[in-house]
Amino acid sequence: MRTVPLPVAYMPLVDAAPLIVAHELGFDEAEGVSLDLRAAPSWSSLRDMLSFGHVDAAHMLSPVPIAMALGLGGMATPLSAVSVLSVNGNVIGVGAALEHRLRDDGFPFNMADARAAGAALARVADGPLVFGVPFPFSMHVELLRYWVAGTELAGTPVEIRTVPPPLMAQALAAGEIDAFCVGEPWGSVAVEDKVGALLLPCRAIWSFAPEKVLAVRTEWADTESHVLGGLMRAVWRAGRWLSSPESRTTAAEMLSRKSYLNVPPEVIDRALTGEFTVSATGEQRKVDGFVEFFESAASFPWRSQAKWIARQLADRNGLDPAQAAQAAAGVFRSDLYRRELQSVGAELPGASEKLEGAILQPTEVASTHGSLILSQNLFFDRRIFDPTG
């Protein structure tokens, strides 16, 4: 079967797994495409690779195409997020100095309570806290700022500095940053290098946050719909494969290869299983639902998620929130998701928006196949975001 070569950019992170698995297990060729995966050295270079047409699709931070639609960041190429590649998957960690102060303060490093973690960090801070994040427009920044504003950290000066994910542990060791918010496996690498400890999974801030999206140029989506459909279905099949517990060992070994993450498989496995080593002393913590690729319609691009991101960006950059929300809704392409994935039996919610932060426990909602179970969706401060407001 002849396939269409398709250049796709990604960053070396666990949440690039759907693209890597789609290629390695042949889900791409089964859908008539051949993924040419190209690692990017930074998120800015990945954005530019897609915007300038050097690749046709990309593993992208969910706020990036929204920021571009709002005229932020100096790049205006219209992009479409055609599916969510991953939900959650980030960790907040601290360097050795902060770890020692937190332990002296009695903090248990239980990876569970966002309010308690914020309060403890505020107590031990002896000046401004410098956090490393991978990119200015990212869920790392949005969740970090949301957490800081809603806890006792609101009274502590916080500086956010951009550091590429693979360099986060080095920046921590060099004293360039005090703490970090980063996607796995790079938080665990800091633990392995004995330069940091894990404080909190970002799912403790928002339990169902869209982390990475599958992004394409909007013009390309309009003109190459057949190729786009093949790409989306291949990635969806890979996410379904990743959702099986029996797949995790194979997935960790696959991602660990030098051509991809070049990190030991046992370190990658922590994100896939949620069984973390949080400090150099070997303390173990379990984080259920640390990263999700498939279950609970994880890959569906909810327009309400896009509007939440847009509201955060608008408030911080002095933009009209209603106009920002409207622009963002056009970026998360639930229409293309429905069109291209209905043939494979994907769970398609009956609506394209929902109240974000309003699901206390797994809840049944209407879908094209009758019903769909949505996982818990809560913000740590129990706020509810109404996308129609």
Contents of the next structure:
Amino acid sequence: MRTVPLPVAYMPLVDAAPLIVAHELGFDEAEGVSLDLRAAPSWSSLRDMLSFGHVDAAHMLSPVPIAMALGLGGMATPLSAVSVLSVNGNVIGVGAALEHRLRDDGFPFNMADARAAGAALARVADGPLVFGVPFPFSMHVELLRYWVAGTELAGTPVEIRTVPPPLMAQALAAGEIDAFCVGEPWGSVAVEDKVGALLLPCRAIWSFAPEKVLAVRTEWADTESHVLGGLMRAVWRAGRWLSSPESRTTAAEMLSRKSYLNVPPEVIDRALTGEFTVSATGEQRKVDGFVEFFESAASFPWRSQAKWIARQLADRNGLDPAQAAQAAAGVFRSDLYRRELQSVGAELPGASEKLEGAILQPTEVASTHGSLILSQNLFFDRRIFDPTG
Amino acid sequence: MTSPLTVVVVEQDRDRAIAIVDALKESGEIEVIVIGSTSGLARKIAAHSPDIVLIDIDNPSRDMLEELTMASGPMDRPVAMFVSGAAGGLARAAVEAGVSAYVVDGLQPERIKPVMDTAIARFHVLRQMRTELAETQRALQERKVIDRAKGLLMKARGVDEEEAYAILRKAAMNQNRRVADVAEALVTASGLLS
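Follow the form predicted alone with the form predicted in complex with its partner chain, if you could.
The complete assembly is shown below, putting the previous chain first.
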């Protein structure tokens, strides 16, 4: 069978796994496309590669296409997020100085309670806290700000600075930043480099946060719908494969290759299994659901997720929240997801919006097969986001 | 009378930086500042309040510049990614040549163009040189590994150089691998055994 070559950009991160697996296991060729995966040197370059047509699809921070639709950040090519590539997957960590003060304060480094972690950090901070994040438009920034605003940290001056993830450990060691919020494996790399300790997984702030999306140019989605469908189905199959516990060892080996992440498989495995080494002394902590590629309709692009992101961006940048929500809802293409993934038997929820932060325990909801179970979806402060409000 | 443009070039490699600065200075009356170290990049750039910032598209620190594009950023004059409007074609050429440009909002296209034309040409040449250099280094490295593997085979099996290479080539063909890869595996394995 002839396959259509398809250039796709990604950043070397654990959550690029669905694209890497789709290619390595041949899910792409089975769907008639051949992924030509290209590692991008930075998020801005990745965005430009997609906008200027050097690639046709990309592994993208979920707030980036939304920010672009709201006219923030300079680039304006209309993009569509056709599926969510991963839910959760980031960690917050602190440098050695803060780690020592937290220990002296009796903090257990249990990777669990966002409120307690915020209170402890506020107690030991003796000046402004500088956090490193990978990009100004990212869930890292949104979750960090949401956490700071809702805990005792609200009274502490916090500065957020962009630091490329591979340089995060170096910036910590040099004292340019006090703490960080970054996607795996870079938090674990900082622990391995003995420059910091992990404080929280971001899922402790929002337990079902859309982290990366599969983004394409909207115009390309319209003209190349056949190729788009193949890409989406291949990535969906890769996500299903990744969700099986038996796949983890193989996945970690695959991602660790020099041409992809070039990080030891043992370090990558931590994100996939949720079994973390949180400090240089080797303390182990388990985080359930650290990163999710498939279960609970993880890849479904809920318009309410887009609206939550838009609300944060609008509030901070002085935009009209209703207009921003409407623009953002058009970026998360639940319509294309339904159209292209019905044939493979993907669970399609009855609605395309839901209350965010309102699922206390796994809950069954209406879907095409009547059996979709949505897992916990809570903000640490128990606030509920109503997308219609 | 307009004041000369201030251009900041973010480049760690000294020789590359000099090549870019020389080219830019020839394109008109321009003040060029080079920033080599990328720590605290956004603040360093803001301190010079440049009209244009040029950075290699492959530089991972480029994301630090994105902070400058936000209205609430630390600069008085917002900086925009150089992408849209009449200069659209130029922006595409820039990306293809491997340079990304950030331009202060409201700067007239006719003032940007000569600078960008020069930058694009210069980055294009530098990119070609870099690719060639990387290729040459890789070829040299592989030659060295193959020579070592040949030496090992000659000693271990008492064959001459020609035959040692034939053994490597045969193994590579049988395993559908490159001669350099087989040679590297042999060198690694023998290092472990000795």
